[in-house]
Amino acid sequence: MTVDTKRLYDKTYVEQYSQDKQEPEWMTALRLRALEQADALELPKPDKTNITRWNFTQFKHTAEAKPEPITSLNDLPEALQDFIDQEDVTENLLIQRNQSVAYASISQELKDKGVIFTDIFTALRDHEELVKRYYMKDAVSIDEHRLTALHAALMNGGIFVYVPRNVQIETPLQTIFWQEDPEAALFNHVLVVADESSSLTYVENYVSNNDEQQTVANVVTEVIAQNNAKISFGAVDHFAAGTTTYMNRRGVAYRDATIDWALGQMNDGHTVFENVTHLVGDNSATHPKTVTVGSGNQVVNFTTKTVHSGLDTDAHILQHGVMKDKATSIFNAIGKIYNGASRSNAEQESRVLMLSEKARGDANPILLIDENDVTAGHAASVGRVDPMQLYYLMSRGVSKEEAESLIIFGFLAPVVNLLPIESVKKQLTQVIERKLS
């Protein structure tokens, strides 16, 4: 199986439906050179991971009707109040149902400082030139692969962040990215921009529930961090097993500025996952930190990249995976120093716990060096639930079962404690716990 873009979705059907979108013309100009260029190029080759086989073709670009604003938060199903912290309901809030907006909400003090929080058809029509200065620049280009074209030429909903120079956002902005249509596609754009000596938290949630229905979900978010900007960047994904997904975040770090990064992938179909942070300016950094939970037979791709180029750049990546059942997960982390870029530090922490017989797990450091003036480091471990742990649990009069759950969570903890609402912690702690079940 392969994707057929022309067979899926041709040139006449992507200038109708960007013209709908009131899109500018230099939008249309993208996705149409996008769509020529997923024909010739080739699907990403992750690591160990042969991915020619799976679904990016079944799917529907829409959904069927657009679906009813959300007038209370109260109506939400309760897998998605979950996400919503109710004793402390955040103003910054927006809901995308399917591709649409359902639910939009921002502080009136975050919009007399200028702060840019909407849908990303919204931003391409009242913050144009914004938009248009990264959209698919500086972190992802459009001819990267097939699966980049094939987003930028189909790309279906998203979110815009902006905030402006000098403006810190003390409380979080959320989004959550609900698909309910079981067979409808999400080709999501998300691009987070904090300009010069600015800050904010943004954190978004994905959920579907097609455990049969097949379909698509491809993920391209860009996050900018301008000279001395801070930005923390948290997310829970949790696709359905009908849905085949590409998960792809990408960061560049300028001058002084920090993003990082606390991800709980814990989708139930196959993945592809990349996290890419680009430090560009002297003394940036990145603390990208990843969990993720695999079952079934599912297959899992998850490569997490750090490339230094400025001076005296910080960087140190974890990632700690679960894997069940007969679940495989392969698990990269790679620290690229270029020459030129003296006193980097490049430190790597990969762990796989696995907890049957047939289940795999592979962490693979990987270090690439091309300057001498730095310091760098890494570890891999993949193994099984430490018996001695667990003799020592049950000597306390705790059962096998409540002693591996124990385990596993203050496995997965590093991660965990660093989402930044409480409310979303709490639900990855409650899809950790179903899914090891």
Contents of the next structure:
Amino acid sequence: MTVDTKRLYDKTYVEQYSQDKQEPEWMTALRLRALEQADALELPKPDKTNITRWNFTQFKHTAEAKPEPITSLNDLPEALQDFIDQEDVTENLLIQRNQSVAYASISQELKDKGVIFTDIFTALRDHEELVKRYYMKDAVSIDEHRLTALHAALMNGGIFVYVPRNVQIETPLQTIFWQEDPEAALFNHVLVVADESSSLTYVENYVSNNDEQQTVANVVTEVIAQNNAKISFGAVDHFAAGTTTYMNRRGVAYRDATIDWALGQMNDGHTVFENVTHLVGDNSATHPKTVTVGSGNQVVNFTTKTVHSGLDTDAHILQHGVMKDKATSIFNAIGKIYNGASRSNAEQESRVLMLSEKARGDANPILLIDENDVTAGHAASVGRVDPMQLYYLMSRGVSKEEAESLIIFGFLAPVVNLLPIESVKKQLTQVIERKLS
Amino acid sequence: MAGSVLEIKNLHVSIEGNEILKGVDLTIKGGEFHAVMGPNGTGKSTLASAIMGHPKYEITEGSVHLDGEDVLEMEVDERARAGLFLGMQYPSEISGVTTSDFLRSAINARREEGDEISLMKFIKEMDEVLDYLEIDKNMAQRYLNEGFSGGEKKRNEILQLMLLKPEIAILDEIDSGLDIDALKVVSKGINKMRDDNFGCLIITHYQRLLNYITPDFVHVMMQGRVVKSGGPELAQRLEAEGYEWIKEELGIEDETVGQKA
Ligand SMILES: Nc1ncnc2c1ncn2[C@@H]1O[C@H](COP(=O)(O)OP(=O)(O)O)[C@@H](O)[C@H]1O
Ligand SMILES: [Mg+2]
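Counterpart to the form predicted alone, namely the form predicted together with the partner chain:
Below: every chain and molecule of the assembly, starting with the one above.
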């Protein structure tokens, strides 16, 4: 039943696809180079999870039909309505349905300031030089492993965000990546660049409904914060059980820049999740915060990593996971400080709450430090709901179920509360409730 | 008839197979304030915990009834909804759940679905009690007991007591760790509850609290039993003379219970 990717999506296919998208030559060449490399490269080897038998090959590369444009947000299915703050619809919203833009809006004010918020194919045509400068260069390389190479070869959706120098964006930019076609793969590329002394908040949602059909999501996200820029990046991922996901979110922070992450990983299928931030510039900082709820038979491997090469860099990783049913999860938290990155600080905390006997959870704190003049710390725990806490809450009259739910939501709150858009926070809460019920 | 009746009969309780309570009889009626006193390790918290349904405590004999209903048959939350409240000696810390959100859930747990307290009404009631107990309003937005000082935790227990308005409350060492000002405030809160429809069992090993709250009945616990009962004058005698005279009178050498030698 497995479709051979190599034969189905060959050089001719990729070349044609690139031409259909009217891509510049360098992009076509990049794809073809990547396709060749993909054959030679191995799958990634996430620590303590064997992914060699996961489905990375059975999928349909292009969605069946070109989607209808969405003229009114009221026409969205209910499940998607929840993502959007109905009372205060953000002016800066892009909805990608299957692999094409179905809705796009950006405020005049941001346009006037030179902010770019558009799909990746349009960006390749209209902002070619900017995209070329950053696309799979400083954050993620094509040849890291087979999945990055396949991503580059088969990229079929995504978005480009660019904030010019000194521009501060107050209202969040929001994207919704909606995989309506249950068999179509998503090779999504998100490129967010904040130029010097600019700032922005970006929030994205991934949704699919393919509980039965098998497909793949191979997402590469590159987030670049130039000197003194500040990026706040929020996400709720919610791919259905049939999707095998490789989710790579990578940040590069230059001098005095900050990248903060608030990531809700709520996929129902197998997932490799990596979130790496390179603190390249002196005095750069990152606060990667992740929550997840594992359910069913899913296997999830999380790696959150901060790489310190600048002086005085600061990072604080926080990962909270709840595991139920037979879900299996590995949480790797890695602080890597290079020699010379003096006075850097790498903190990390990973906590896993187990809700069933058959669930598995493992937290691996890793500090790799080649410099003396640094501070670092780690905390990790895997535990169950504390019966004393349950007793205390129940002694006030709340039912056992409600007490448990309060404790679990409380456990996830440090990340949920950080999501910058109220509707996305609510939507994440709903997804968590659904996963826990 | 005014108020509820909590009836404890011949209660025997074990922890991990070790018998701690060896037959306690006690009846608390609406309108009454009872004090249970006794040195450390005599079984006072065990009594409170067993009544509320603490998972570690096993009832081996005896009964507890609230208005004729068998309390021991009920789950912890059912006991609370039936009208019991336990102000705990060591309240748990619940990260990520604000005091305010939790209290609203607890109030609503006692009400019918569709009859939840409105947010406005809740905030108004809570603010009044916060003021009354001289608690900083920020506390309601802090996570339940997380990082609270001992005194803050105790005030928070009284805040919950006053908002949940139980029929019968048991307050376990509500005075421990309080400075004199906090003690006065906490006592003020408890006294405010005094009502024909409210009964209270105050557990303390100090008499100090009873300078501010006058009990109608005083019981002394030793060796897992109530060994002496009386009126407020008993508390005063304990204040003046300590516990030794009771031990002598009853021929008790070691008043504690369940200590492994
Ligand atoms: N959780 C427990 N596990 C084991 N033994 C306990 C536990 N709690 C209390 N005990 C035993 O019960 C005895 C009475 O304790 P407690 O009821 O807390 O006394 P008090 O409240 O009067 O100080 C103690 O001496 C102790 O040995
Ligand atoms: Mg005690």
